[in-house]
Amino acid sequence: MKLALIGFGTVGQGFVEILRDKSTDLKTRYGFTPQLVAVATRSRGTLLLPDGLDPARLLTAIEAGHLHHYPDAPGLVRDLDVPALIRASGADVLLEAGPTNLQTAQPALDYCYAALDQGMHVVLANKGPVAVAYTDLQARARAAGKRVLFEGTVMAGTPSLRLAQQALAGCTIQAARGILNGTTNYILTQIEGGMSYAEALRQAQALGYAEADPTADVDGWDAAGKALILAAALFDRTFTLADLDVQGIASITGADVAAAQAAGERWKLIAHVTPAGGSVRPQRVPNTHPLAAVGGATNAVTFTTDLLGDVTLVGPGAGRRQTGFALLADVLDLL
């Protein structure tokens, strides 16, 4: 299987680390011998090698700061723009792990369309194309006889979409309700421990859970993008960010947290979707509910079904190897 990887930041590097470290195991267990034929970054170069790039050398090059540090090899082509790279790659699968744009999904959406036009499957860790253009992506994939998979867009490597779409097949899922942003969950957990919101945010930034500009996380927009994806994948409903009631956690005070604790409840930023619509907002969750026990940067989702009732999945919702694993899981699904 020939793979082209767009985006070689945290997630892309996590995926390539897995290829480097588990190649023997993947070949023995699954007969999987991938060739990573193309890699593209936004500002640190692109590489194309039809015979396959070496994962260890790729990681060494990017650690040195630029893909120009990858050693010369017969047939190696450097610095093609991404559309040309996709056309020339001859890949079977495009992996899109670039930066997320929840407004237009560009440029990743055009890369997905170009890959489908070239007869490639598409695997996404990038939320933008699925949140903005799920219906069109799936229609184009069907017309091309290919698949678009996107496990890594909701809870990183924790298989929320695979659980809903495969393991719960036969159930009617009536709603999904979950903690889909680890940054805000970490901050709320720290406030419970006595920190102020500002202190908890600074600590989350110091630990790398929150960006220097934490708006997407703390104002609820990251979780809202994931809610759009759940609505599309579970209910075939196309909502926009404007359709959702989105509130963040900045207004939650220590007094609010203490009042909830006195009532046997905990504050969580909850994304909730049904076929009728969705929301992202802070809510007090009873301590008896599985979501209340989810602390720190962990994610969780509860699917409400007709045959099983509530089914809750808990696991990591972010991380280098965790999201890299999601790409691997989708590629193995294609295999």
The other form holds:
2 protein chains.
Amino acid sequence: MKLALIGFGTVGQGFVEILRDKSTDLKTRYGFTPQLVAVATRSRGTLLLPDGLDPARLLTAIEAGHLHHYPDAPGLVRDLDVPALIRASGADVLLEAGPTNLQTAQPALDYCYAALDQGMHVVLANKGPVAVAYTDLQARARAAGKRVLFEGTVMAGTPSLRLAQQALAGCTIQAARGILNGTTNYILTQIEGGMSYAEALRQAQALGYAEADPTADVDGWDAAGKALILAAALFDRTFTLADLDVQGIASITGADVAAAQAAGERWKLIAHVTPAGGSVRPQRVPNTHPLAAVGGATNAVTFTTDLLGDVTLVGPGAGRRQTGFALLADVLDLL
Amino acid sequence: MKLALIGFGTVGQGFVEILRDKSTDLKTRYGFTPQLVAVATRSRGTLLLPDGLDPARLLTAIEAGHLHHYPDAPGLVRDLDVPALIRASGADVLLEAGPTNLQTAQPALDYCYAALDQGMHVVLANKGPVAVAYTDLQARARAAGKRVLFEGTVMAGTPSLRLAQQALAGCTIQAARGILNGTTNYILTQIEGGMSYAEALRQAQALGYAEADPTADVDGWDAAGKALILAAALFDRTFTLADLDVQGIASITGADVAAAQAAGERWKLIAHVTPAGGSVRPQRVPNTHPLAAVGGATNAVTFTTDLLGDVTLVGPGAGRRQTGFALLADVLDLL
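Could you present the same protein in the form predicted together with a further copy of the same chain, rather than the form predicted on its own shown above?
Then the entire complex follows, led off by the chain already shown.
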């Protein structure tokens, strides 16, 4: 199976590390011998090698700062632009792990369309195209007889979509409630430990959980993008950000947190979707609910189903290997 | 797809209720139109109808106390013994939902072998055959080119095995720790609420969670049987009950529970398996761990993996529809 990887940041590197470290295991257990034929970055070059790029050399090159550090090889083509790279790659699967844009989904969305037009499957860690254009993506994939998979867009590699769509097949899922943003959950956990909101945010930034501009996290937009994806995947409903009631955590005070604790509850930023709509809002969750126990940067989702009642999945919601694994899981599914 | 159901107690009836209530949905969403051609009970008769038995009429008959209340129909054969029923059924799948025997696994194990010999897949809600004879069952299934599935043996319909084997494919699972017995978890939760052990056990019995003889639950043997199944499914290791370190909860006192609570911990009966072995023991779990939040009769399992770290699944561990769904999920997987 030939793979083309667009985006070689944390997630893309995590995926390539897995290819480097687990190739024997993947071959033995799944008969999976991938060839990574193309890699693209925004500003650090692109590479095409129809015989397959070497994962270890790719990682060494990017650690040195630019893909031009990748050694020459017969057939190696450097610095094609991304559309040309996709056309020339001959890949079976496009892996899109570029930066997220929840307004236009570009340029990733055009890359996905180009790949489908070339007869490639598409695997996304990038939330934008699924949150913005799910219906169109699925229609184009159906027309091409290909699939679009996107496990990594919701809870990194924690298989929330695969649980809902495959392991719970036969149940009807009526609603999903999740802690889908690790940064805000980390901040709320630190406030419970006695920090102020400002201190907790600074610490989240120091640990790399929160961006310098934390708006997307603390105002709820990252979680809202994931809520759109859950609504699409679970209910085949395409809402927009404007359809959701979105509130962040900036207004939660130490006094709010203490009042909840005194009542046996914890504040959580909860993304909630049903076939009728969705919201992202801080909510008090009773300590007896599995979501209440989810502390720090961990994520979780509770699916409410007709036959099983509530089923909750708890796991990492970010991380290099953890999101890299999501790409692998989707590729193994295609296999 | 033709199905033969052995065992028409709570689980079997839950499954047939789902067939009765969701036939349109199953046909629309999955193209699944099952025919239940045979049903067997231990002491309330058996039925064979090659054209397919009617789920609603089966449920009415068993509610009236015996399958002889099922109305006559052309081709209906009554009261064959189970081996003859399996041979005559022409079914594609044997569903084994009879009573569990963790020592010999009989008579269910022989029924499974008979079904595989007839070229049928086997789906189990009955723990015995998997806990006692996993290796042999898999070998016979491989020889027959058929599959043995058993989602319902660990956490009812909560898809613990499907999560581990399918959704986490690509990860290596290094260990599993679970709360796999709802009765003991209910009792421990009640002791935390102030009851004595004896009171909590009586209440569990009154609610139908615990048997009149509660030994299998409170001494840890039910959880141990599930630990054997997890070790087999996750690690392809066949331990026996004698290989496991098994302790029950009868020695846990109110003072033990209070001491744990004061330290921010909760007592849980934890089944733990790795490729090297396993145990079932009461353990103190810190409140920051997802397993600590699992109260009442709910079950949960934490898989420790190489790529994702810990992933925890929480859901029902018993119940009519909940375990009936496990049979459906396995059958849909075969489909």
